[in-house]
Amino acid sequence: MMILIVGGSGCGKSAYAEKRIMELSLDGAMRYYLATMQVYGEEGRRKVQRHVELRKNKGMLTIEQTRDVSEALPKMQEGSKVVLLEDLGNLVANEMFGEDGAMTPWEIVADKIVMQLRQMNSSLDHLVIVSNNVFEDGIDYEEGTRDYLRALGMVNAELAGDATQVVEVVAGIPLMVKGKE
């Protein structure tokens, strides 16, 4: 099962992933933890702690992946696994833009990314994925900023198409928009 937890930064959808792994995994199934984020500067460090602190003592078993994030299959152990992916915004952007500053084609990032989700969906129990609601704000952007948008909408889209449970969390408050709990 897929599920696909969105929002707004600092709503609270990490909390409710992480209770849903939680959940998810009373069966006794390994739970991994795939991080995304490269981590730049003082404030990337504080949010990685912040999400270390979260997850501590909920036998999370974690996976630095920033990019190709199928390739976190084989650091798997065999059997049952529910696998907390965090975050898909991070993940577009690191897809997207080289180290080297080249910027790789947003509908080229974007099918890679859903080819990859689904076949890591089809390898797992359960894969919760956590996604950024950054489409609201109405300003507009320059090019390369339109395109991680369009990448990262066409993502959404696509797993939201695929997902068994589609939420919302706005301010703390899970919304169920397609599924049931």
The other form holds:
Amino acid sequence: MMILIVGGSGCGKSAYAEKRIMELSLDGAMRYYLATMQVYGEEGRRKVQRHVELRKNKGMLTIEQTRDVSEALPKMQEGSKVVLLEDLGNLVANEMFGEDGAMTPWEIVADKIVMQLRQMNSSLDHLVIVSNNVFEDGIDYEEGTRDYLRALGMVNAELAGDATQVVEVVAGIPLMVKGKE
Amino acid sequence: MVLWIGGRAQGKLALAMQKWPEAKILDVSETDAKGKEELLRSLEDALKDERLVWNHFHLFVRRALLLGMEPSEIWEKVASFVDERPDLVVICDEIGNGIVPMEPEERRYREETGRMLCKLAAKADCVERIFCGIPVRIK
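Mind sharing the form predicted together with its partner chain? What's above is the form predicted on its own.
Below: every chain and molecule of the assembly, starting with the one above.
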């Protein structure tokens, strides 16, 4: 089963996603946390390390995969597994804006991510994906940001089509947009 | 009348084209109307079409405000347009869920679009919020 969880910053989507992944792995499936955020600097590194330890206590193994998300699969063990991916906003940005300043066209970025996640999902027991609602501020951004919004919007909508459940989290409250909890 | 609201890039137009493939898409943001008469004429011209989807409603409001129309005058036109075409589908971006902008005209644009949406929603038979390509009926 694929679950897509979407919300604004600080809405409680991560905590909700963790709760769902714990429930989905009660049968003893291996739990993985797919971290897509690019970490910068020593301070960022320390922060991440703390979170990695916290998740280890919950029996969750962290795989850092800032791009080419399907490459995370061979890093997992055999047997049943559930994955929490956090988050699509970072993944799209990392795929789109290269370190050398080069920009990949938004359609290519969106297609690649959707394809890789579909492929990965077929090898997993459950996939919980956290994504971001950054589409409602009415700002007329410059072209690069507009393309980023298009790519993330497209990935969200495509995965929402596949997902068994789509959940919008508002002030910590999960609202079922698709499917029943 | 049907009102669709949702953030940008949520697949609203794609969904409308799928649902009403024969519909004409009205998008005032694509005209280069220099005055309000020209802007309103492009709306009135579209009235003749059989099935009409009015896309980017927020950009119409923005343009009308920029051309010096008062909100009451804009609403009067919109309301008469909707009354004439009960089969109309209006699509509008949610633009009000961000930081309130510093620039007065940007604030006004969001505020007036929001107020216009409330009135449109009151008039509508059906209001749906499109989220990640999924319509959620809220009226």
